[in-house]
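First, one chain by itself in C-alpha cells, the form predicted alone.
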Amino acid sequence: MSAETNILLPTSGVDLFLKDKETMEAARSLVDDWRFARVTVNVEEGDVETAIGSYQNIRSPSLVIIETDTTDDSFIERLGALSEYCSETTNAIIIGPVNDVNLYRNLTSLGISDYLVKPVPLETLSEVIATTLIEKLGAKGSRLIGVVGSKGGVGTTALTQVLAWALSEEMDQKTILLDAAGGWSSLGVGIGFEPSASLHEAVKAAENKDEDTLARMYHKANDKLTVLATGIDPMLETSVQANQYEALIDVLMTSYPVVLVDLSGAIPSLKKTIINRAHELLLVTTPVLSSLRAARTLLQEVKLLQGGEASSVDLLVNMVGMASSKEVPKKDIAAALEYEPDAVIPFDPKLFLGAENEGKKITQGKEGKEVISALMPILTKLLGEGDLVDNTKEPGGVIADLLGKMTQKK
C-alpha cells in the first residue's frame, strides 16, 4: 500500500466481470478494507459479453474491470462494443491470461486503464483500483495534509502557518493553505491578508466547477504559496457540511500538488472526513496531562477509522519549557500515547505572539528556522519520495472514447 492510496477513497462504483475464482476471492474481500468504505463493489462471475448486457439496462460504474481468456481482435472489437453502452466517465481495467508487454501498450494506447495478469491478488487489486479511482478525481501525485489540534490552544494554526511557509520557501513547492474554521478563521491575521470570501462561497463554486470565481478567492502569499482567503462567514452560524468541503478539496488538489488543511476550528464531522482523506495528519498537542490525553483519546479514534493504525500521523509536542514543573517530560509522553513525538517545538511567545498579533512571518529571523528545522524531517516525510508535481490531466473517464480511438487507428 503507498501513501498516496492510504486514504479513505471517494465515492464510487466498482464493478468486476470475472471468472478466475482467487481474482474473485480477492476482489469480494475489498469490503474488509477501509479505503473502500465509500466504495460500491460489484462482483459477477462474467466477461465482456456479461459487461455488455449489463450496461444495456443500467448506467455503468466509475470502474468496470473486466476478465479476459482471449486477447487477440475480436475480444478489442468487444471492448468496442461495449464501450458503446458505457458512461464517458467510466474507466476500465482488464485482467488477461499472458503476460505481454505489447498487448497492454496497445490496451493503454485505447485508453484502458490498467491490464494485469490474473490471478490478481487483492494487495494487487487494492492498489489498483485505488490509483484508478484517485487519477480519476485528477489529483495523483497531491498530498492533502491536515493539521488538528488535540483541544484549543496548542497552537495548531501557528504551527500550519510555519508548515505553509517552509513546504513552499523551504521545500520550493507550490501550496494551497485553507482552513476550515469559517468565520472563526485567522489566518487573515497571521498571513497578512484581508478575507474576501465565505467558505459557503468557496464550496459553491467548487460544486459548480467554477474555476474563475475560486481563483477571484485566491491570496499569493508567495510565488509558491496560495491561501484560501476565506473568514468572512457569520461566526455563530452553521459553517458548511463535510461533504461540501470535500468536493472542495476534489477541486482544489487536481491544480496544487500540496493542499494544506487548518482543521483546529472545523466541525467534527469536517475534521473525521478530512482525517480519512489526509495523506498525512499533523496532531498538535502541549506537554500538559489535559492536552496530551485528548491526544491519545484522537489517536485512538483514528486508528479506528484506519484499520487499526495510525502510520499517517505526525505528533507535534508545542509549547515544551512554557510551564516546565508542570509538562510530562518527552519519554513519558511516548510511553503514555504509544507514540513517539515526531517533533518537539519550544515554547517562544514572543515569535509566535508576534505572527498571530502583527502579521510578521513567522520564519522570519533565527527563532522562526529553528522551528523550520525541527520539522524539516516531517516536512521531508510529507512529500515522499522525489518532488510532486502540478496536475494539469483533466478528471474522467477513457472507456467511452475507445470506440473512436479504434477508428482514427484503422
Ligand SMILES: Nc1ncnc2c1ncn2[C@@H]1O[C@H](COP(=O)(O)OP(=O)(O)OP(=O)(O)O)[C@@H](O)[C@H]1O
Second form
Amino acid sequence: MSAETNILLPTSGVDLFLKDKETMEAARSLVDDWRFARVTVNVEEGDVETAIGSYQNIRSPSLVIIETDTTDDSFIERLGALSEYCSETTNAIIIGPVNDVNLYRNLTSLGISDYLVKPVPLETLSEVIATTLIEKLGAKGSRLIGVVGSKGGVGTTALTQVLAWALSEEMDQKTILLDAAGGWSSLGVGIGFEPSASLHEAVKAAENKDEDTLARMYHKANDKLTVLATGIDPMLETSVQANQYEALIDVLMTSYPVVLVDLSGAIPSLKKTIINRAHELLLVTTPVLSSLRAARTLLQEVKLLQGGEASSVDLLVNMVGMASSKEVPKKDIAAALEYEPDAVIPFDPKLFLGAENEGKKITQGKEGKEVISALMPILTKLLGEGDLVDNTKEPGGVIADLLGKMTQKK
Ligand SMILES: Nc1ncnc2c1ncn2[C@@H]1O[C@H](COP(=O)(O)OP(=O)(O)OP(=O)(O)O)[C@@H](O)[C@H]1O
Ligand SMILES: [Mg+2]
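Moving from the form predicted alone, what structure would you give for the form predicted together with the named molecule?
Full complex below, order starting with the chain above.
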C-alpha cells in the first residue's frame, strides 16, 4: 500500500463481474480493509454481458471491473455497448487473460482506466481501486496533512504555522493552510491576516463548486503559501459538519499539492474525518501527564479506526523545558505511548509569543530555523514518497467516453 492510497476512500460504489475464483476471493475480502469502509463493493459472477444486463435496470456505480476471456474486437464492441448503459461518471477496469502491452494501450486510449491480468491478488486489486477512486476526485498526487493536539493549548496552531512556512519557503511546495475552528480560530494571529469569511461560507462555496467565491477568501502569505482566511463565525454557534468540511478539502486538493489542516478547536467528528482522510497525521502533545494521557488514548483510537496500525502518525512533543522537573522524560514518553517521538520542540516563549506580539514570522530568525530543523525529518517524510503534482488536470478515463472514442476511430 502506498502513502498516496493509505487513506479512508471516498463514498463510492464498485461492481466487479468476475469468473476467476482467486480474484473473486480478493474482491470479497476488500470489506476487511479499513480504507474501504465507505466503498460499497459488489462482487458478481459474470462478464461484460452480465454488466450490460445489470445497468439496463440500475445506475452504474463509480467503478466497474470486468473480467474477460477474450480480448479481440468483439469484446471491444461489447465494451462499447456497455458504455451506452453506464453513467457518464463511471470508470472501468478490465481484467484479462494475457499480458499484452498493445491491448493495454488500446484499452486505455479508449478510456478504460486500467488493464490487469488474472488472477489479481488482493494487494493489487485494492491499490488499483484506491488509485482510481482518488483520481476521480481529481486529487491524485496531492497530500493532506492533519495536525491535531492531544488537548487544547499544546501549540497545535503554532506548529502548523511553522510547518506551513517551512513547506512553502524551505521546500518550495505550493501549499494551502486552513483550520477548522470557525470563530475559535487563532490562525490569523501568527500568519498575520484578519479573517475575511466564515467557515460556513467556505463550505457553502465548496458545495456549490464555486471556486471564485472560495478564492476571495484566500490570503496569500507568500508565493507558495495560501491561507483560507476563515474565522469570522460566531464563537457560540454550531460548527460546520464533518461531511461539509470534507467536501471543502476535496475541492482544495484538486488545486493544491499540499493541503495542511490545523485541527485544533475542531469538533470531534470533523477531527475524525480529517484524521481518516489524511496521508499524514501530526499529533502534538506536551511532555506533561495530562497531555500524554490524552495522546495515548487518541493514538489507540486512531489505531482502532485504521485497522490496528497508525503508520502515518508522527508524534511532536512541544514546549519541552517549560516545567522540567515535572515533565515526563523522552524515553518514558516512548514507553508510555509505545511510540517514539518524531520531533521535540523546546519551550521558547520569547520566540513564539514574541512572533505573535510583533506580528513576525516564527521562522524568521535563528531560533525559528531551529524549530524547522527539529521538524525536518517529518517534513521530508511528508514529501519524500512519490511525486507531488500540481493538480489542475481533469480526472479522465470514464467509460462513457468509450463510445465517442470508438466512433472517432473508425
Ligand atoms: N514551544 C513553544 N514555546 C513557547 N510557547 C509556545 C510554544 N508552542 C506554542 N506556544 C504558544 O502557546 C500558545 C498556545 O499555542 P497554540 O495557540 O498554537 O495552541 P493550540 O494547541 O492551537 O491551542 P487551541 O487548543 O486553543 O487551538 C500560543 O501563544 C503559542 O505561541
Ligand atoms: Mg489552535
